[in-house]
Every structure is written in structure tokens, then in C-alpha cells.
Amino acid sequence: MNLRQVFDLSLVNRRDEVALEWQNTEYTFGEIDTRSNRVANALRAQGLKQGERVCVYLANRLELIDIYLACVKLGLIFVPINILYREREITHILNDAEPARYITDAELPGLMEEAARQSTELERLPLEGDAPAALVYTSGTTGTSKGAIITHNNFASNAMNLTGCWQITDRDRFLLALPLFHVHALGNGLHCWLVSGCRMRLLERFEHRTAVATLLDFRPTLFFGVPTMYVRLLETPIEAAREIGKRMRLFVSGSAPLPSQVLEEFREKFGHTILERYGMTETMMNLSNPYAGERRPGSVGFPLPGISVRIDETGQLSLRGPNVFAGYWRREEATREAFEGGQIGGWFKTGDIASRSEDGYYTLHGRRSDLIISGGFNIYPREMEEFLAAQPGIAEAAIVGEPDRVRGEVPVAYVVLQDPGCELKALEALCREKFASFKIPRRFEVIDKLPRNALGKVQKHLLCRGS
């Protein structure tokens, strides 16, 4: 069974029904099946086939899932790039993925154009669950981008398993203000959405300063968040909060660890306790604290159905199961290396420290690799590393994170000049210039040389502050 099998639990049995609110216009299940329908019409009739990629650079809005749909429905393989990424990163996954088509706010109109002209009715084409459906990158410990092929089964078990786990239905309100760009969003909530039939209101992005007014507004039973934006919403006034909590069912929060005393505040301010789960690009969703049950602080709770988990001697948690991606794109050697014994269906090895209580519940302990996640977008250091070092009058470079109660880290860099006169603030001006946002370094530290051990290697942990 394929992806579009699955969403016509909506787009067909619930087309009457109102299955989407964006910029205050509503929409039934089977207008977005018709514009969905219209596009992938167009699409093909500019010579698009099946397996071939569509690279969409695009901010939150109606016609990103028109894109995604029509993509899903003719089979080809749909491509999101971070809209916070840069001439260079953009460059990188376009040589990479080799899309048919590239989408972004130039040719948007032009498509959508030619969509209105085209028949509301698409023919079915056959199409096998283990067929690719999108391609996500991520970046590894080598700085390089790698695209994660998500097939339609791995995005199909992923949505039942969320859906009956934490009992979305169609009478659920949910509200969506994470990037379509982004897993969590795109196969958390795009998904969970279309299978379970509720109500979305959809947001360009998440704004903390008019986050309590659309809460008020739209009154959601169900929010998908990371940390900093549950650390932005303790700020809300207590009378709002109380109002906020009486409607809603879950919040559920990702991307990065949600701490203790965030989750003890919340509850104390909303009366609700948000339910911690983790996932990777890789595999979406592996484990999920019980929606019935207790939600402990600091844990990730337990496998989902389906997923089988195991630590190492090492502490490594690694799993397998319906979840887990067919490999890396065009990737033979690190699809080979992610996988225990090189066998792709095997043991995925996350990356991941972890450790199990004697109940069954899971915590994680960091990271094997130094990766940074800040506000839920994960920076692998060695990237800039080793733009840093690239440039004129810097010898070399190291970036580690620190703590931070909004995004939970920060990066910072650590340099060693080659020329003493080398002007920081134009560095910093030029990684701005290359790099997405949250990648810049909050600061830059000039020391003598970095901290390394007998074999060379850098001991980043002596760089941290206070160490």
C-alpha cells in the first residue's frame, strides 16, 4: 500500500469535511485532493516520471502540500531544503539529489498557473510501498550532506503508529507552526494529519510574540513543538495558560531534549505534561513516553510498536523496525557504516548514548559524535570547522556547544590565528553571508592552540566554558 492508499482515509472518505485553515480560509479534505490532483497533472505534463526528484525551497503555505501530494501521487521523490540555508548548502544538495525540478518562490506562480489549467482528476498508478517518497538531508560527523531515503512504508508506519499511540482523531484541532522542510513536521505532522482526517491550522512559522493569541484563537486539542518554543511559551500570562490548557489534549515536544525544569514549569503554568518522544531524520519517530501513563522527566519512554531496541557495551542504542530509512542516496559505504554488519534491514546504529531503567523507560545521554542541536536544528561542527580554517589568517578552528535555556545550545568557536590583525567581526559577517542562521558560532574565542590528546585529537570538552 502506498502513500496515497493511506491518505484517502481523508482525501476521499472525509471530503466534505473542513481539513485545513492557512491564512484564514478553509479548506475541505477534498479541495486539497483537487489541488493536489491539478498540480500533479502539471507536473507530469512537463515530462515528470516517476523516481525522478523535486527539490522545493519553500516556507510553510498551502501550495508546499499541493507539491507534496502531487509528488506522493505520480511517485516521484520529493526534496525539502532548509529555507534557512545558503548559496553553498543549497548548491550541495541540488548536485546531489539531481531533481527534474527545482521549486522555490520564482516558480511558484508559474506552476500554479499552469495547475489551474489542468483536470481536478489523476489517474492511479501503481506504485509499491517500499517505493522512495522523499529524500531528507542530514548531515553526518564528515560535515557532508547525505540524503535519507524515506520510502512511503517507512512514512506510512511511522503515521499509524503516532495516530494510535497518542490517540489522534478526527476530532482533534491540531496546530502546526513547525518547517514543512523538517521531518517532525513533515512526517509527524503532515501525516498524522492526513491519516487521523482532524482539523489543521497551519502557520508560516512559529511566532513567540503572537503564539498566545493563536492558541486563544484557534482553541488546538494538539501541538507539535520543540523546547525553545515551550521555553518561549512560559511566558505566557497564567490566566491565558489555564484557558490555553482546558482545551487542549497533548503537546508533544522534539528535535532536541526538552529539560526537566521546562517540563516541571509547563506543567505547574498549563496543567498539562508534555509528552517527551525522540527521533531521527533516519527513522521519524523510534520512541515516545506513554500518552497513558507516566511521562517521565528527563526520559524518552519506550520503543513504539513495531520497533525493537538495543544498548551496546558501549551504551550505543541502536534499532530496527518499519521506521528505519532504505539508506543514504547514492550513499553505498555510509549506508553500509550506519547499519551493524553492513546490512541494510539490520541493527541502525543512532548514534545515540542511551541507557534503560529497570521499568523499561529510556533516557539518552548525548551524543557519540559532538553534534549541536539548537532550537532543533542539528549542526555538525565540522562543517564550518573546516570553512574556518579555510579562510586567510586563521589556523584552525573548533566549534562546541553551550548550554543555552532558549535553544537548549549554542554553538562557539574557538580559534587559532595564523595573522593576529584577522578581523573577527568580518568573519563572522562572512559565515552569515554562507551559512544559515543557526549555524553561526554566538561567539568567537581566539585561544593559543586547541586542547588535544596523545593520538591528535581535539579534546573539545576542555573548550567548554567553565571547564
Given for the second form:
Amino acid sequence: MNLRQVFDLSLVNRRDEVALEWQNTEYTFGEIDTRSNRVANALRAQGLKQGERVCVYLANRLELIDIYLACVKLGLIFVPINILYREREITHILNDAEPARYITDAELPGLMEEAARQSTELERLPLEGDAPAALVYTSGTTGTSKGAIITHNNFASNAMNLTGCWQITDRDRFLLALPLFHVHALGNGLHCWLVSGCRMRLLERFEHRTAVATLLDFRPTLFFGVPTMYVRLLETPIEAAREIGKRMRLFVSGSAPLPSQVLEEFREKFGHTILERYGMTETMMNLSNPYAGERRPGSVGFPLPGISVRIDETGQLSLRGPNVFAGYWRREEATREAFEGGQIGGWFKTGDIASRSEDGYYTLHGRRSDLIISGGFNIYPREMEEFLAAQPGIAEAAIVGEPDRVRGEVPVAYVVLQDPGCELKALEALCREKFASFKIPRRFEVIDKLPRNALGKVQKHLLCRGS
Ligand code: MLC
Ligand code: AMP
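Mind pulling up the form predicted together with adenosine monophosphate next to the form predicted on its own we just looked at?
Once more the chain from above appears, this time first in line as the rest of the complex follows.
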């Protein structure tokens, strides 16, 4: 089945139920269905054909959902771009994905105007589940971002697993504050909403200053967040936390490690044990703590149904299942390297180091690469290191993750100067202009030389404050 057929369960079978709350307005499933039919007709009238890419650079909003569903219905490949990305990061994705349409805030009014003149009906395409639905860009260890090809089947199996295992039903009230350009919100949030037929309130973003008021106002039963959001929510006054906890059915955390202490403090305050799960862009969700059963602090639980897991002698976790992506867009070599045996469908090597307890719970112990995860956003040090080293006055640079209570980790730059007069403030300003805000080093530390081992590899563990 393709995703349109899957979504029909909600879009067609419960047309008059409220589906979405967006900016104080309610939309029914029927309205969501017809809005996206109009957008699909507009895109088709512009000549877009199955398999072509549509890049979107938009913050969370109703029209982003319309465009995604229109792409699903036409067999177009949806390519969301992180809205924190700056020009050089965006240009790379546009060159790589070669979209037939690129939609930003500037193009949106024109598209929606055209859509308003279109029919609300749209014929059904005989699209197979193996058709690509999205390219989601994920940074690679090489420093350049690669498009993970996610199929209709990948999205469907992920959402069916989660709605089943987390018991999400049409009785849920779901608050979505995560950015839709990542699989956490797109794969889990949007798809669980449409598969379960629950009511979703969408926020433009998570604002920690207003989050509590929103939780009290909407009274969700379901919330998905990254650990930074839960750390922020620990500041909630106790009465409000109790009130929110009373209505809530399930808090889920993922995308970065949830410190056990945060889980304990949160439980104390809200009366709920956060359910931690583990996923990746290339695979969406892999393992999850049980909904019914012990949610073990520090562990990511068990493989989800249909997913097989194994750990090799180096501790690397590999997996296989209907959730695993169809390779990297136009990167045969990177795709071959990602799978054991070099074949899509073989064991996918996650790059995460894990162990399994005697009673079957899995725990992650870090990554093979020096990936930094800050607030749930990934930073591959090499991208910034190469950029810094190319600047006049800089001999070499290393980016290291430093622990941070709120964001989990933050990047710090260690630079070796060629020119002692090199202006670090100007360097920081340049980084700000060229990179997404979460990648900007929190500090620049000047050192005489980078510590290297006998093979010349930088020993990042020796680079931390005070060393
Ligand atoms: C963050 N910022 C945003 C933003 N999110 N700006 C615009 N829109 C957004 N959606 C910027 C802010 O401008 C600010 O920049 C900085 O990030 C921190 O903002 P803050 O207000 O202090 O937020 P904070 O309370 O720290 O919370 C940050 C956050 C954000 C949790 C809201 O980090 C976030 O949305 N993270 C989610 C990432 C995510 O969805 N990851 C999933 C990847 S998929 P400045 O310049 O002031 O620093 C994956 C697979 C899986 O990993 O398993 O799920
Ligand atoms: P991304 O490339 O953005 O999809 O990020 C995927 C990576 O996030 C995984 O490979 C893990 O390293 C990390 N991750 C996701 N969920 C968890 C979790 N619950 N605990 C620890 N790390 C996680």
C-alpha cells in the first residue's frame, strides 16, 4: 500500500472529526484531505511528475502538511530542509536533490493562491509502497550531508509499529512541537497522527517560556520530545506539573540520550515515567522501552516488532527490518558502506555502540564517529573543522562536544593559529553567517597544537576544558 491508502483510514473514514489545531483554528480530516488535493492539483498543473523532488524550507505550519500530503498523493519526493540552515548548507541540498520545485516563505502565497482555484478531487495513483516518499538529509562522517531515501513502506511500518506499541488511538490529544524537517516530527509525529486519527495541535516550535501554558491549555494525552525539552519542563511549577501529568497518557523521549537523573526528576514532578526510544533518520524507530512494562532509565528498551538487531564484536549495533531506508540519494558508495555485504536489505550499520542486558534491554554507549548531538540537532565536527581550517590565519581546528545540562552537548572549537593576530570574534561572526545556529562553537580556545596519536589522529578526549 502507498501512504495515501494508509492515511485514507483517517482522512476518508472520519471526515468530520477534528484533526488539527493550528493557530487557534480547527481543521477536520476532510478539510486536511481536500486542502492537499488542491495543492496536489496545483503542483500537477505546474507540470510536476512522479519521482521529482520538492524541496521545502518552511517552519512548522499548516501548509507544510498540505504540501507533504500533496507529494504523497502525486508520488513526488518531499525534501524538507532544516530552517536553521544557512545559504551554504541549503545550496548543498538543492544541488544534490535537484528539485523541480523549491518552496520557501516567498513561494508559498503564490502556490496557495493557485491551489485555491483547483478542484478538491484527485484521482488515485497506482503507487507501490516501495516508492520513495521523502529524502531526509542527514550529515555524514565525511562532513557533507546525504539524502536518506525513505519510502512509503518505511513511513507506514514505522507509524504502525508506534501506534500499536504506544497504544495511540483516536482518543489521544497529541501536542507536536518538534520541527517537521526531521524524522522525529515527520516520521513519528505526523504519521502517528494520521494513522491513529487522533487530534493534533501543531506548534511552530517548542518555546520553553510558553510550553507550560500550552500544555495546560491543550491538555494533551501524548507528547513527543527531545531530552532538552524535558530538561526545560523540569522548571515547571509543581501544581502545573501535577495538572499536566493528570491528563497525560504518555511522554516519549528520543533523538539523544535522556539522562537518568532527568527521567527521575521528571517522574517525581509530573508523575510519569518518560518512555525512551531510539531511532535514526535512515531507519526511523528501532528500539523502544515497553509501554506496558518496566521503562528502564538509561536504556532504550527492545527492538520494535519486525526489527532484528545484532551487535558485532566492536559493539556496533546493526539492524534489519521494514523501517530501513532505501539507500542514500545518488551515493552508491556511501550506500554500499552503510550495509553489511554492500547490499540494501542487508544489515544496516547504525554506527551506534550498544549492549544488551540478560533480560533483553538494550543500552546505547555512544557512537563510533565523533557526532555531537545538541538539543537533538546533529553536528558532525568535520564540517566546521574543515571550514575553520580553510580560513586565513588558522592552521588547524578541532570541534569537541562538551557536556551541557540543557542541550546535552555543545560544540567547542580548539584552534591552532597561523597568525597570532587572528580575530576570534570575527571568526565566530563568520561561522554565524554561514552555519545553522546550533553548530556555532560555544567557545573558541586557542592552543599551540592539536594532540595527536602515533597515527596522526587527533585525540579529542584530551581536548576538554582545563586539559
Ligand atoms: C531551535 N532554534 C530554533 C528552533 N529550534 N529556531 C527556530 N525554529 C526552531 N524550531 C534555535 C534558537 O533560535 C536558538 O538559537 C537555539 O536554537 C536554542 O533555542 P532556545 O529557545 O534556547 O531553545 P531550547 O530551549 O534550548 O530548545 C531547543 C529545542 C531545539 C529543543 C527547541 O533544539 C529543537 O527543536 N530540537 C529538536 C531537534 C529534532 O527534532 N531532532 C530530531 C532529529 S531526528 P541561538 O542562535 O540563540 O542559539 C533523529 C532521529 C530520532 O534524531 O531518533 O528521532
Ligand atoms: P539522526 O542522524 O539525526 O537521525 O540521529 C540519529 C542518532 O541519534 C542515532 O544514531 C543515535 O546516535 C542518536 N539517538 C537517537 N535516539 C537516541 C536515544 N534515545 N539515546 C541515545 N542516542 C539516540
